Structures are given as C-alpha cells and as structure tokens.
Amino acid sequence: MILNKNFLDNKSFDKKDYNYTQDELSPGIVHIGVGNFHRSHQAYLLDALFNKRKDLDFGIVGAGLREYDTFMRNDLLKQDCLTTLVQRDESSTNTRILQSMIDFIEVDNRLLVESLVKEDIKIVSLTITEGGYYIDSYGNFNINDEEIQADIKNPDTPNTAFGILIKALKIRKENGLKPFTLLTCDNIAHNGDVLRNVMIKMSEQIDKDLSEYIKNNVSCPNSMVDRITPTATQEDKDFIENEYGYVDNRPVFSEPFIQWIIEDKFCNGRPALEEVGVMFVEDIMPYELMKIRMLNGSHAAISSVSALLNIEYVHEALEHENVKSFLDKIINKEVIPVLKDIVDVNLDEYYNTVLTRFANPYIKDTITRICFDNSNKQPKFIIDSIKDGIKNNVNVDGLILACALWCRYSTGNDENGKELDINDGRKDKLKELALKAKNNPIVFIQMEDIYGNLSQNEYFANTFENFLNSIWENGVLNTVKNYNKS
C-alpha cells in the first residue's frame, strides 16, 4: 500500500496518537525549499503543535523554484503531502506520519506569487541553503549577480526567491494586506539579518517606497535550527515497507535531537511553537555562534579529511582515531577558547552532545553530504573561527589544516586516484585552483570571496603552505598525525 490519505483512513492504521487530520488544517505558512531538513524540523514541530489541536490555521504549503523541486512536489502530491519521519538512535526508533503540509504549489513563479498574496499566509519560511542568499565571505549581498540584476530590471517577472517575495509584498501593500513574516531556517550567521539586508537592498533598486515599507513593516527574525537529517537511502525506504507495510517514496530519517531557537519578532502573528519545545528569545547570537562554530564547524573540519581517507559515514569518522583526535584538538584548543568569552553556555557539555549525536550509527550521515557546497560552508564554519582566533591570539593551526585538506580534496581525487564525489557549484574553479596550488599554495587562498584578505596574513599563509606541502609530500594521514602530536 502507498502512503496517502486512504492509508490513514484504513481501519487497520492505529490512530490513537493522531489528534488531528490534514483536512482540519488551513494554510498559514508558505515554505520555499522543501527538502528533508525542513520536513524533519519545521514540519515535524508544526505537526506536534497541530496534534495538540493548536493553531490549525498555520498549515504548510510547499513551494520551490528549481527543476529538482518538481520531483519532490510530484512525489509528495502522490502521497497527499504526507511524510514518514523516523527518528533513530542506538536505544530507540520512533516513527510518525507528518500531516502538517497540506499542498505543494506547482513550480511556477507566477503561481507562487499568487499564493503569497493570499491574506491567510502569515509566514513565509525558507530553506534555500547558504548559497541561495548571494552573499560573499564578507557577508555582503552581491547585488551585481546576473540573476539578481535580471529581477531588478524585470520586477514583474521575477525568478529569484527575493524578487518573488518583493513582488508579493508590493501586491499585499497595494491591496491593504498585512505583510508576512520572513523566517529563514538556513545555517547562516544572523540569518534573518542577512535576509532582511537582501530584501531591502534589492527592493531599493526596484521601488524606493516599497523598500522603505519592507524596512519598517516586514519582520525577519533570526533563528537557529538544528537536527541532523541525512539523505534517505533505498535501504531506508525498504525499512518502512518491511516494518510498517506501506511505501513512502520520500521518507525522512533523523536523529532524536532537535532544536529551534527564534527571535520573537513576527509582524503578522505566529503559531505557539513554544508549546512543543521551540525557544523564543530576544537575541539569538550566543546560541547561533555556538552551533555554527561547534556543530557545523565540526562537520566542516572532518569533511575533507574523511573523504580523502575514504571514510563513508560521520559515525565512522569518529571511530577513526586520528580524525577524532584532529577534531577534539580543533574544538578544545582553537574554537572553545574564543567562544568562552562570548557565549554563556557550558561549551564542554555542548561539545559532548555534538559527539554523541555524530556517533549515532543509525543516522548514517554520509561524508558526501557534509562535503556538499563546501565553498559556501567554509567561510562561515571554519574561516570565521580562524579570523577570530587570529584576532584573539589563539593558535588556529588545526583550522588552517582543515583549509589545506579542503584544497587537497578539491582536486577531485584521493591519494589512490579514486574520484571524489564533489557536489559544489564552484567545483570546476576549485579544482583548477587546487591543482595549481600543488606548486603554488597561495593561489587557493587568494579566493577573496571565500578567504577575504587572509592570504595577506603571514601566519595564515605560511601555515597553509606548510600544511599543503606536507599533504602532498607526506600524505593526508601523516600530516594529520603530526598535527595531533604537536
């Protein structure tokens, strides 16, 4: 049997833990970028709230802008937008069918605008990845990007998420409707501020009055999201069919841990998510910085070295003595010493939680996944820590070694000649520079949109060069071992 409403209506399905139905929901949120993470996180927490029979007018309507969103839409519509979420660790397996999404807009920008201007839409949330915000390593919005310029010149036929949102807000303003809150759920420092800056600067080039309206009336709260959600495999799909007797073509598997912290700044109402564990705060900064530097930073630190050592899963990376020691030294000696004066949280306990989560073998989080889009992740998760470490006179050799390992990884092959599965929009450019860096290391760190002016810092440049030369001359593992012993 295929997962759909008919399955939920089947008499054999145990409904005792399901206190609402999809038909009772009405749309209140449009979410752009429906991937596994959104469904394991926002959709899960909203399902939990709806199951308390609260705020049923905040049902989710999915949306997307790219061709691959069409495949997700088609699969989800076949199962009435239902999703099976399986949360697993070594001691438990909890499975739930989420009903919080009620529709998925056809991947058509005109139809998306029409949906966004409906009065009942109070929140537009986004998971469009770090690369979707057109920002450089300095945190500046690249307004000269071709796609952004095309929307500025043709505001009535936009193609970017921001052009579409600006057009929808203009129509709502003209129709006398309240604006929607823009809630980004992407892993970017001060993500709401980044989104707000993009919206204001882009709209300034289109309509100054509208830009002023957005500045004064549209809320973009900063938020911090956290739940490890790997890509579902065929084995995962088979698990559901074998254990529960139905087919879900888009299941989601995640760890039990979940965290969502949001600044309580909404301009058109919000669901009472605090009732299901969401934390609403005045300032997200301490929590966000801790998570970005220690959790995302840990993933970024072990991603390249693990790929080069032919390690398949994150939990296997932690079982590798030298990778685990490499990570421990970076976090304890280079990251925590800078954070401890900024964040009033027990950072040792937090890091232990991170390690426990990474070690969960049931997640099967792949090294390939954590290597994804590294050119956008490195500046936020590694390079910002390097800059702060240098500023605070903290030795950051391990973080610089992580940069050298990423350079070696970017050549596209490991030490045995095996091709690496590099999924990065800048793959070709990275490979070109990484190969040149074998003889002239400085060329790789001269990518200013990634490294800023770090190539001009003598300590950083010399350390990077020494590590990269060692990687080529002595090998990846020996270089990491030598760092661990230092």
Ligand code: CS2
Contents of the next structure:
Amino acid sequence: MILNKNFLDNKSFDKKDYNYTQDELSPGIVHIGVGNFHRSHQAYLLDALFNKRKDLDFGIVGAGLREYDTFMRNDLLKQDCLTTLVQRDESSTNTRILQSMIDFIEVDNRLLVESLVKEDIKIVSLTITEGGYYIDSYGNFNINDEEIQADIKNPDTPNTAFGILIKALKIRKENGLKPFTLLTCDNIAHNGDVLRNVMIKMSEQIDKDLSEYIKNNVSCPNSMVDRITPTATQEDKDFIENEYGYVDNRPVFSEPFIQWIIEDKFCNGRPALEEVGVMFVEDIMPYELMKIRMLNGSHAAISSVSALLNIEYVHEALEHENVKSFLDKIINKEVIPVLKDIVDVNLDEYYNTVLTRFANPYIKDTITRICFDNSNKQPKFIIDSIKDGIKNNVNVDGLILACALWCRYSTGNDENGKELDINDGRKDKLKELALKAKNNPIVFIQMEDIYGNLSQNEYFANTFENFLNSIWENGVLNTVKNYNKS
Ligand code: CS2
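The block above covers the form predicted alone; next, return the form predicted in complex with D-mannonic acid.
Every chain and every other molecule in the complex is listed next, the one we just looked at coming first.
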C-alpha cells in the first residue's frame, strides 16, 4: 500500500499528534525545487506551524523546471503530496508524516506562470542549488549566459526560473495584485541579495518600468538554512515499509538538528514561523558566513580527500585520524580566525556542534553527496575563505591543499586506479584540466569561473603547485599528514 491521506488509520501514528488535515490548507507558497532538503526543512517547519493551527493559508504548492522534478511530482502526487520524514540520531528515531504540501504544479513553464499569478500566492521560495543563480567567481551575475539571454529576448516564453518569475511579476502588476516575496533557501552568502540582483538586472533588459517596480516592491530576504539531509536509500524505504507497513517512494531522512534564520522582509505577509523556532533577524550576514564557511566549508574540505581514501560516509571521515586532524586544523587555524571578528557567536562551540552532527552515523550521509557539484560549491564554501584569509594575512595552506585534493579527485580515479563517481556538470572539463595539471598545476587554478584571478596570487599558486606535486609524488595520505604536522 502506498502512503495516502488516510495514514492516520495506521496504528503507528497517533491521531493526537495530527491537528490539521490537508483539506484545511489553502495555497500560499509556491516552492521551486522540491528536493529532500526542502521537505526536511521548510515543509517540516510549516507542518509544525499548521499543527498549531496557525496560518493555514500558507500551504505549499510544489513546482520545478527540470526532468527530475517530473519524477518527483509523479511520485509525490501518487502519495497525496505527503512525505514521511524520519529524524534520526543515536538516541532517537522520530517519524512524522508531513502534510504541508498540498499540490504540485505540472512541470510546464506556462502552467507555472499561471500558478504564480494567483492572488493567494504570497511567497515564492526556491532551492535551485548553489549553481542555479548564474553568478561568476567574482560574485557577479553572468547576464551573458545563453539561457538568460534567451529569456531576455523572449520574455513571454521564459525557460529560466528568473525569466518565469519576472513574467509572473509583470502580470501581477498589470492585474493590480501585490507581488510575492522571493525567499531563497540556497547556501549562498547574501542569497537574497544575489537573487534580487539577478531579478533587477535581468528585468532591466526586458522592461525598465517593471525593473523599477521589482526594485521598489519585491522583497528578497536573505536567509540561512541548515539541516543535513542525505538522499534516502532503498534500505531507508524498506525501513518504512517494514516498520509501518506502507510504501513511501520519496521518504526523507534527516538529522534532528534544524536551523532557519531569515531577514524579516516580506512584502506580502508571512507565516508566523517564529512560533516553531525560526529566527527573524535584521542582519543575516554573520550567521550565513558562519554556516557556509564552517559547516558547508567542512564538508567541502573533507569531500575530495575522503573520496580519494575510499571513505564512504561523513561519520567515517571523522573517525579517520588524519582526515579529522586536517579538518580541525583548517577550521581552527584558517577559517575561524577570519570569522571571529565578524560573527558574535562562540565559533568553537559552533564547530563542536558541527562535528557532533557530522559524527551522526544514523543518517548515513555519503561522501558522494558532499562531492556532488563541487565546481559550484568550492567557490562558495572554500575559495571565499581563501580570498578573505589572504586579505587578512591568515595562512590558508590547508584550504589550498583542499583545492589540490579536489584537482587530484577530478582526474576521476583514485590512487589504486578505482573510478570515482564524479557527479558534476563540468566533469569532462575538470578531468581534462586535472590530468594536464599533473605536469602543469597552474592550468587547474586558471579556471577563472571557479578561481577568479587567484592564480595570479603568487602565494596561492606556489602553494597549490607544491601540494599537487606532493600529492602525485608522495601520495594523498602522506601529503595530508605532512600538512597536519607542519
Ligand atoms: C552540504 C550541504 O551540499 C553540501 O555539500 O554541505 O548539503 C549541507 O548538508 C546542508 O547545507 C546542511 O544544511
């Protein structure tokens, strides 16, 4: 039996814990990019709020633009848009059926625009990945990108998320409706400002008045989102079937930890998420820097070395003495010193929490997941820390070693010749350059779209070269050990 609306007939679930039904919700949020993270995070928190019988007019409608979204939509519609969320650590397994999503728009750009112009939609939230914002390595919007240009030339038949949002805002304006808030939930520093900039720059090329209107009326709050959410495995699906007797084709397994901090700028109302622990602040910058550089930065720092050492899970990476020391040294000596004057939080404590979360073996977070799309993650999670470290005269050798390890990883094979499962849109280019870099290291860091002009920095270029040479001559483990000892 597939999960469905009558799930409360299942004896495993207690009616007392479910204080609302999907039928009581009405659509208020369209979410673009319904993956695991959206469901473990935003959908979970809204479910908690609805369960307090608050703001039932903020039901989530799922949406997407890619083929992946069609599969997700088909699966979710078969189970009435419900999601089983299992939160796990060593002391607890907490299962809840989330009902906060009530529909999923067909993956068709025209239909998406139609949904976005409905008066009830007050917020459009997005998880479209770090690479989805067309920003270059200098942090600028790449307006010359082909897809963006195509939407600028044909604004009535847009294909990018931003073209679609601009068209919808235009129609709302013409129809005298309030605009929606654009709430990005991607791990990018100043994510709201980045999105706002894309919307303004792109609409300027389409319709100047509309662009002014967007600038003055649409809010794009910055936010910091956090919950580690690996992809569920077949074993996880089996767990649900064996434990509860139904099939969820899209269950979500996450850690118990959750955090969402948002700037309180909503142009068309918002749900009272503070009632379920969301923090609303005036300035998000310190929190996002802390999270992106320390948590995502830690993932990015250990990703390639762990893959090269044949480590399967994040918790196992932390059990590996040399990987753990490598990470400790990077965070304590290279990342925290740059952040400590900016962030008014105890960063040592924060790092300890990160380590405890990474050590959770019950969520089985894979090294493959944290290696995914590294070419979009390295710039935001590692290279920004390098640039700031250099500016502040902080030694960033370990972060540069992480770059050299990523270069070695990008060759596609480990030291035993085993093929690495590289999942990156730029995989072929990376491989070509990584192989060339064996004899000529600089070619890898000359990838301007990733490293900006860092290759012209003598310290960066020399250190990268020395580490890469050492990796090829002395091996991955010895190079890391030498850095740890230095
Ligand atoms: C991870 C994130 O993608 C990654 O490499 O660092 O997915 C991380 O697990 C989340 O941002 C946690 O909030």
